[in-house]
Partner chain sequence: MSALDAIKGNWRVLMLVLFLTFAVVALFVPGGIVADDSLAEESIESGPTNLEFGLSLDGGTRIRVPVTGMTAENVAPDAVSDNGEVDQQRLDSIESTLYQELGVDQADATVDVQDDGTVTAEVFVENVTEAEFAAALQKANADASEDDIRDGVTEQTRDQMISTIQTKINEAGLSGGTVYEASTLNDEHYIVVEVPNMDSNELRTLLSERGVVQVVAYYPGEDGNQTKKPVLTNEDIASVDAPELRGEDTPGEPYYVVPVQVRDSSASEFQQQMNDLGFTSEGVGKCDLPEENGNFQFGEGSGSYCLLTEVDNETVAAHSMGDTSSGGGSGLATNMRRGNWANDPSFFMGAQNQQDAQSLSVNLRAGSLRAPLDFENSQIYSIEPSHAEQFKQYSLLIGLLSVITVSGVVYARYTDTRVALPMIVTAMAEVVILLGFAALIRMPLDLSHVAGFIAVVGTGVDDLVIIADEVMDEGDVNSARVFQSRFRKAFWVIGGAAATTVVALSPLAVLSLGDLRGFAIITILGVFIGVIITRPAYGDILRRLLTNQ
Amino acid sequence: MAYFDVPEIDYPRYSNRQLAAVPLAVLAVALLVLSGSFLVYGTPVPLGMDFAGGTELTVQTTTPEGQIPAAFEEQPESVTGAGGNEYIVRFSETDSQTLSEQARENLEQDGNSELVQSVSSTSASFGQQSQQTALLGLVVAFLGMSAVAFLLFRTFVPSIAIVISAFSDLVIPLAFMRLTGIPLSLGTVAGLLMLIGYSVDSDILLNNHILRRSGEFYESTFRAMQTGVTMTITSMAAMLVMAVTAFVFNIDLLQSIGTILFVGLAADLMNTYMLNLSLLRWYKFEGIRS
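Next step in my check: the chain by itself in the form predicted on its own, please.
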């Protein structure tokens, strides 16, 4: 198996507090962003149509993209090009019939093509139910991951190190979504669920090398980093390619998922090899004797 040329970090140079300070500071900022958003907007992250309700029209028209919002009495939330003269127009309004009529009356038809290609609508109540189901799914996945960590290591510090690291891996991308306006949808929730899996994978790898394999602490750490960093960087490269390709072809959902996973995996590198490692080092050299 090929590895990236992972440099051997001079960990003895840094204290446990110094190693943990940066990831904990980033986690604190992320929690502050989410808390502030909740107080100001009522939700920690912006909600997409799946959870907030609304209508999505796909229209084919020769009307310039910049003039499409003027065709509707309600200001669209977004107008996205879908290739050629096709556009996806999203509204918070759920009266799809009125919006379709306004599109047919005020937009210019593209030859003989049907002006309104498709209509999808989600009611606010159904969106709220979907929101609760998605939240439950995230909580169950996180609790399941925590239970697996405790069953695998059966000691408090190594297990809680994995849980804290995974929690931070989840919170940082959520704050990033708030700052960049990426909405929470069924698709982005799937991305967050994938992130829990990626996160626990690298943390278990590190814990396993240090606690269960022979070798000196820093030697085991370096061996774990060679595999773990290679895995994570490879995944980040794949997610970056997916996000850029989706951006070029105007596929919003894949772009959002790729971006979220890229940010989450970058956070995972920091949390695994600084936060998790500092807790493991404290446990190995101080905690076991106490």
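Residue numbers count along the first chain shown, from 1. Whichever C-alpha set is largest while still superposing within 1.5 Å between the two forms counts as the rigid core. Nothing here was measured: the structure is a model prediction, and the numbers come from that model. What changes on going to the form predicted together with the partner chain:
Taking the rigid core as fixed, one finds a CA shift for residue 81 of 2 Å or more between these two forms.
The Cα shift for residue 103 between these two forms, taken after rigid core superposition, is 2 angstroms or larger.
When the rigid core is held fixed, the Cα atom of residue 170 travels less than 2 angstroms between these two forms.
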The other form holds:
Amino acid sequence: MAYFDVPEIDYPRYSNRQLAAVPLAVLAVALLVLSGSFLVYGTPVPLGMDFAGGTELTVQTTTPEGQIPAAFEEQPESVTGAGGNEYIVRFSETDSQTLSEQARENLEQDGNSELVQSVSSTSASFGQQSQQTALLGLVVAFLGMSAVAFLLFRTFVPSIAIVISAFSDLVIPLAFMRLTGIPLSLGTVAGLLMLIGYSVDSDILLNNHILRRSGEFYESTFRAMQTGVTMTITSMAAMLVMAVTAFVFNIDLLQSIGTILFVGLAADLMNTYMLNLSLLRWYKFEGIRS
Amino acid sequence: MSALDAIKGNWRVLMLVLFLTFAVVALFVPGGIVADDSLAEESIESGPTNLEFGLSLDGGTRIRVPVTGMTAENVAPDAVSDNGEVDQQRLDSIESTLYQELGVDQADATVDVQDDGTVTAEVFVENVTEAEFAAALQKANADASEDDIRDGVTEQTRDQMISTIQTKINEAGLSGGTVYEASTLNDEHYIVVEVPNMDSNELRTLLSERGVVQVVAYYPGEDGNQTKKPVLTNEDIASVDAPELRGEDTPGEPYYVVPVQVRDSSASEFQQQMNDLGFTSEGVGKCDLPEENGNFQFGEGSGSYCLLTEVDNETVAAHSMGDTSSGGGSGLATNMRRGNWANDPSFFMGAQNQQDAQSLSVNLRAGSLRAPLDFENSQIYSIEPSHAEQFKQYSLLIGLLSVITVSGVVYARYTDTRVALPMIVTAMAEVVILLGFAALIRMPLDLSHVAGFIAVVGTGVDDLVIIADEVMDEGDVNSARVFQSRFRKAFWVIGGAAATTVVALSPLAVLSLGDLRGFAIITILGVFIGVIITRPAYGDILRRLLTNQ
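Return the form predicted together with the partner chain of this protein as a structure block, the form predicted on its own having already been given.
Zooming out: every chain and molecule, the one shown earlier first.
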């Protein structure tokens, strides 16, 4: 079996500015994508059914995919095959009763199985409420995480380094969602919240090794990296597998959580070992000690 | 080493074993730790484990829906005196002014005294504006301006609706249905109804039926035209028996009846009215209201004396009173005419077919929904049991694949079975304990919980990696003391990481964001179980393997 080792990076070669430039540039691009999207579409990320309202039917039918839209009076927003004779049909309309009746009347039944396998529908007002709740949840989670970071280290620079890199860990997957068209759903919100928890682990580890241990700076950094990178890669692998298999089986919730966490953890690798590290090095060697 | 020392030295591992045993018992022994036979039977039927599954893994429908209506609070302080006495006449007069001014049905406006002694007026229709409501209240000399009126209904109304819906679901023969209330941040309330084994259209139909049952007298009025007059409502009915089939051996189509018992308080008035309106004299047996495709043709059949059964203002049956009962004894009309019916006030409400009779009986038993539900602003989730069963299998597979992947990565990193194997075993133990806990408290598992479990494996292994690296740092561990000190250092990081995860996910465990609550709860529980039980035990196992003590 192939095994992996965490490579030792020649940090002294790069200045703090150089190190921080890359993650900051990526963060800037991500923020640009989100604000641009906000100006053009009105929302930084595309909103899924959970937040915008709409109906989703999972139908099992022998009617060919191309003819499915014709079964409904309302033009579906999308029809996606879900393996076998299963299709997921999405509407912006929220009258699920009428839609599922139309499906039952106009689509061909596949053997004995129920035509409408699953219905889920959210009204616009309900979506609006969920949006506010989710936003509040994210803000509270982020503030709570920041408070814990400050409590743990009780010094400004190392704590703020954690907060900035966690912020970037959230913003980058959000921009990724906009670029790839993954809508914001309950699943992706869960992924983002989980990310706050996950991404801080390696930051705490790094700060802890550098600030609270004896030993030379680069030596401590390398040791923290060995552990931290292993942790992140393990989680990324688990999330990738979850995202891919959930994609194959068409389980939206698990797929979104997996994808968001995978992208976010990748961003976290960069943020922790470039952004957070450069801030720490600056604090350790040049910063004003408080 | 004495036995006591052995226990002392390995108490963390022993704890882990203890918890694992408990979890396995909770999971697999029928009835689990709570040795309740009724529950055991159910679990044998449902599967090999004691795990309960929620909608998304077992099938069924969930509807979250707000109640239609608006409320004016504290409208008549004068109606309740300081010693708590209520001026019922005043309340009734406000209520009837509301019916007249707003042109709404009796069921759609109500004035009630709340638990705190204030008087609240509610209107349960959508097409009345706040201004109209305020104006109507002012007409009734009540104390209310447009600003005092808010959207939504009172808690009392919601509580009543929840118990009515619960009865309706139970009466409809659906076991395992639950009804509860949830509120949003901006203090909007909605009712959540969850029923396994029912599709969304059926449940919606059941819930959108208001179930206002009325018995209406249909008779030739003084001007000779047919007149309708409500004579009995849900509230006048004391008890209801199961529907019965009637008229099989008499000419005409057979029909169903629902035997009901009228409240003593309403019985004599009903009897009096029937006598006054002529139902027990010239109207005996005279009901020939024509019917087409289930719709009664009012306006025809003049001279009819019919007792109409109306559900939500729709006539479901029309019958006359007879002088002889089907058993051959004296009939309803006779007894009423003689005035002794009120002593034993039971009679039969008619229905066209079995389904109508069943729903009539459910509506009579459950009572009417105090207010309609606002399906325009609802959220519906429904899944076929077979489809949910697929999700269950897929989730298991995804979970297994994730564990295998994590194991693979961990092994690839350490290439040392002594480190990697206990790591994998510990991580799995964490999941088993968590599953056992879920089985113990009978938490219904959904897809979101599955995501939580996978996240727990992720964080769990992260922490184990921290412990392993820390313990093996700077060469071999040669003494228990060195081990302890390194382990403690590792725990500082683990504790910090655990605290952030708990803090980050706790808003989700509290806020009502539907499915996500389960995910947050499982993840938080997992973190606690990990920090308290499994991760310290891993440290001990690792110490034994690395130091040979």
